[in-house]
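What follows is a single chain, given as structure tokens, in the form predicted alone.
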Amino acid sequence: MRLDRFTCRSTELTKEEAQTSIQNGLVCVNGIAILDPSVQVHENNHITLNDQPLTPRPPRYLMMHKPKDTICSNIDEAYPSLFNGLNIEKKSELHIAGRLDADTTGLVLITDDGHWSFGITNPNKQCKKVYHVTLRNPISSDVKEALTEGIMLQGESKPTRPAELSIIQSHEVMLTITEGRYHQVKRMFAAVGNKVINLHRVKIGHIQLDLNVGEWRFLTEQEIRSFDQ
């Protein structure tokens, strides 16, 4: 991770204070003063601030039931940040592993462990995300076949990876994908002449949403490790 982030994770300094300390030569990596806050360091490095060794806090892993009309950002923009619903310290250090659109609800995973979140969002890991989708028009059998085989989206050079689709009733389906392209679910149904009216994520990997709207909780050790399986 970046040296300024490591320093923040190991102290009560803000990002700006950590960067100032680094630029003033107060932070050393393996005995050498590093003046660039963006330098990448490893937890196995010996890192000190004012000659005092730094030990980062353990990473945090959370799930949250994202409400509608909130955004997956650390700050408010056109819509309020869903982080407003987190009563936790140093929220600015957290990020979301797989964002949802403002009008999409459901499961989001939040962490300050970049390596862990990369294992979820990297398409090569083929982590399954399950969505409950409400459609404007009834779903037909030929559309189901097309979705499960892969769809060529507008502006893309290759089709989507095979999806899994189960029909709940004429206008409702459960869709499982292993990618996270821009507005992917909405664009997939648009490509077959339908429109998503409501989109709700219920599962990521082995983790199932079990919270009411707006609630959050820390993940269990088993849930955290499930992405290594």
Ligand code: URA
Contents of the next structure:
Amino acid sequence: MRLDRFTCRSTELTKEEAQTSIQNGLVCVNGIAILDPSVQVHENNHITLNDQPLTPRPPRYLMMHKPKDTICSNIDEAYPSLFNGLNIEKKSELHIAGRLDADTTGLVLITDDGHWSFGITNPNKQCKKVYHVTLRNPISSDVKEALTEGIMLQGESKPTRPAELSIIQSHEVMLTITEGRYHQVKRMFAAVGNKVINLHRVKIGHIQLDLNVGEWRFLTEQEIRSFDQ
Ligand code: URA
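Let's see the other form, the form predicted together with ligand URA, since the form predicted alone is already up.
Once more the chain from above appears, this time first in line as the rest of the complex follows.
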């Protein structure tokens, strides 16, 4: 972890304040003042600020029910940031493990543990994501077969990985995918001449959304560890 991040994680300082403290020589690693905020440090190093030892806060893991017309970014852009609805300190240290489009709703996992989120977003891990999809046109069984076997998306050279699809009603399906390509669900249905008119994520791995729109909660120990299996 970078020294400025470590300092920030161990104090109430903002990232800018942590960087200034480092540049002013107030932060020592194993007894030596380090002036470069980008230096990589390890939790086993003895790190002090003004001679006081620093211990980083434990990592945080939470889920949120993303409302429509919010963006999975730490700052407001064309739409307000999802993080505006998160009443928690040091939000800028958090990131989203698998973003959703502005018009997509549902389960979002948020953390400051990059190793954990990589275990969810790394395509090689094949973590399952389940979406409730509402379509403009009815779904046919041959299309179901094409989508579940894998389909070529426009502008890509490899077909999508096999997916699971269960039909709820003519215009409504549950789709399970193990990748997270750009706009993947919308592009999969576009590739078979259909259009997604509503998209909602209900599950990631073993973690099921159980909140009302806009609500958030910390994950349980069991949920956090469920990606280790
Ligand atoms: N696929 C999409 O097309 N959009 C999302 O938000 C998530 C998956």
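Residue numbers count along the first chain shown, from 1. Here the rigid core means the biggest group of C-alpha atoms that line up within 1.5 Å when the two forms are laid on top of each other. Source: prediction; values computed, not measured.
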Of R57, E179, I75, F118, the residue at the hinge of the rigid-body motion between the two forms is R57
